[in-house]
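A single chain comes next, written as structure tokens; it is the form predicted alone.
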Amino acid sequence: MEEDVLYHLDLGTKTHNLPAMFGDVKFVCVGGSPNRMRAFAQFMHKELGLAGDGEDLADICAGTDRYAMYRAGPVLSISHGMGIPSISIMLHELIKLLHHAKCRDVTIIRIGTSGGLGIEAGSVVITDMAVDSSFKPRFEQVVLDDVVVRSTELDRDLAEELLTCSKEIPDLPTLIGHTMCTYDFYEGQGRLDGALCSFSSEKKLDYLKRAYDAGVRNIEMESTAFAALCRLCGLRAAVVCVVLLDRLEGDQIRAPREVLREFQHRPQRLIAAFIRKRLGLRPPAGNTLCPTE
């Protein structure tokens, strides 16, 4: 391929000079909202001790509305909407411009929320397997006509180290568990809340706890895409979703604002200490998330 326009993106190899820009990048983190991959940027260059505050960190995607991404020295952020079609293009992407930048040892780690599975509101889930809707651990593409199954384990390594740096973080209740991912928010995910509902609270309960006894702690909108493609493209990758409520005891998010932000900053903190002490740097004065070793 003479040149290659990562269209959503809004880079390409002949307008950007990629391996200058990003050749050393070791780390990316996505997420689904803009706003909250911006002050995740923002606060790892804090955690870094990078020169600064971080305020001004710039939108590298700014020339298109899809997708946004900034830059904290080592670590790449970027949203990913919401669902398996909006962040399997951006991953597509997203991996091509790694191949193209010349990257070498990335990676790559999905941060979010979630709904639980008899688990408390607030805890951290750390995905070892991500799960269809018949929780089985394979992801569905439809090629031409082809449905192709591709496997959707997700690291086991990556994943007990960042449970072991967790058990350094205070206020941190965190597990490894299987993630079941859904087409949608409401019916896919056995809400009564939606505008269609064509089930009884009865059999949405059995339906959750048949999930919980196959193993899932948590629910979310795209595991299953993002663990496929990381494997098939060799990309060590995590998913660490926090709670926001156990879905076995009811289907609305009903917690205070300022409580979910603190629960939305639960897996920032997880990543940000596994990221310092893979780079062997100290906690910022006053912070005690993950002492190196």
Contents of the next structure:
2 protein chains.
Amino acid sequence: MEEDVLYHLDLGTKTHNLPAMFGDVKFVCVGGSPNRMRAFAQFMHKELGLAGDGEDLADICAGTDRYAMYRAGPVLSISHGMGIPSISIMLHELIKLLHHAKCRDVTIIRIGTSGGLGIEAGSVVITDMAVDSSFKPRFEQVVLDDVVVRSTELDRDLAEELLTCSKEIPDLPTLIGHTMCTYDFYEGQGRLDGALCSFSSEKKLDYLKRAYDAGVRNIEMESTAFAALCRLCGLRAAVVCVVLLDRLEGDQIRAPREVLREFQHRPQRLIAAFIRKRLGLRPPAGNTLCPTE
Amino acid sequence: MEEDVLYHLDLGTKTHNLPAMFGDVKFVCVGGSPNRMRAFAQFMHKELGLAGDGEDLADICAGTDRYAMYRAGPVLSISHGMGIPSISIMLHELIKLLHHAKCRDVTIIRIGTSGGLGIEAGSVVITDMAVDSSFKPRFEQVVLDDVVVRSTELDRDLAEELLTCSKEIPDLPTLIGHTMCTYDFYEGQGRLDGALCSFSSEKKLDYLKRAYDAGVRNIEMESTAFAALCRLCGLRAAVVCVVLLDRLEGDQIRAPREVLREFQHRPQRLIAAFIRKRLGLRPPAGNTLCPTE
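For comparison with the form predicted alone, provide the form predicted together with another copy of the chain.
Shown next: the complete complex, the earlier chain at its head.
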């Protein structure tokens, strides 16, 4: 292909010097919300002790509002929106970007929010295996007339390394578990409070308890596609999500905004500690501050 | 339910007076990009001859970056991100909002972009039926352990009314056809230019030609879930998408930005004319201008 237009990132091989812009990227962190991923890049900027205050980081994808992308040293921070289709478009174009930029030894981590199963709100779950709504570690991809089944196992060593890291951070309850990935937030996750609901509270709880018994500790909407695509493309990948509520106790997210903000910062703190450790850097002073989003 | 928190819209029944804010809404227009939906609200503001220049419309969902929402008179303009999961979260919360606000006789229209099949770039397709990747008019929704199959037929009278409207607008090639909805932009739409590709150009073209023979004229990523959910909740719904390229001729979107911008404005012009007609309003002077996004 003479030219590759990464349409949804507003980047391309003819319009941008991708090796110069991205060749030294070693960590890619992705998450749903553009504001949160900007805040994460600003936080990493401080955590890595980079020059300047990091408040005015430019959105590398400023020409489009589909995704937002920021850089802090060797760390790329990108938003992916909500759901499998949205993250899948971003990943296809990101993986092509890393290829065109000739990046080597890249670790990719999804940091996000999720509903918990039988664990306290605020807990951080490191995914060992992403499972579908039947609790199976697989991702079904439609390719023309066929449905191709792909494995959703994540890098076990990376998950253990992250768990070890978490133990050195105060007030960061962290565990390894399966993550269930659904195509919908309401009916698909057994919520009773959507615009449509055709099942009882008993049926919902029976389903969620069976998920718990199968090893599921949290539920979100991107991990199976993320795990499958990264695995097939040879990227070491992890999923680290905080839980905003325990779904065995309710459906609505009612915690005060300040509490949710602190929860959402937890995966960021863990990943910052992990990246610093990998780079052999010490934490800067005051690193437990929660940045403004 | 004592309180209903519409989490992803950052609205709720206790924190907001939804009937006062939304009770008189008659048209809801939804589309993927937040910037485009702001531009549409500004455009509608002018088209409806409302007071002020409409440049400083406030984002009603400013407390979250998941979706953006703007109002121009009886028209609500909301972004839904990319893909079925993302639009489905927004629709559940929007439909609850319309219910809480006691809205009556609401028409909902998705205006978007798509890949065309055998039609010229810039054509506008009004969907009569949203079909899945097997060309069937159905949406499969996982509900706990079951897969529920839902109809994806759209309002035929509304589609015809829109087509009639289009005939009165110069330079707006418009047709009615089936719209294929996929879970992925690359492999799921038979593109050869994703990070992964396991099929030949011949297999791709064979698939796309069969889609054409089944009546498919464009491909996007939200219409089946949109049609199914609106139909079940009794909302008259339409899907109106411009095509950015002919997929029988290529995969990459290469048209210059200015051309794409004018294409993306076409569904907006059609819907503005339709709403004006419904409200018995005449077009303002200079209504063919393409607003800045």
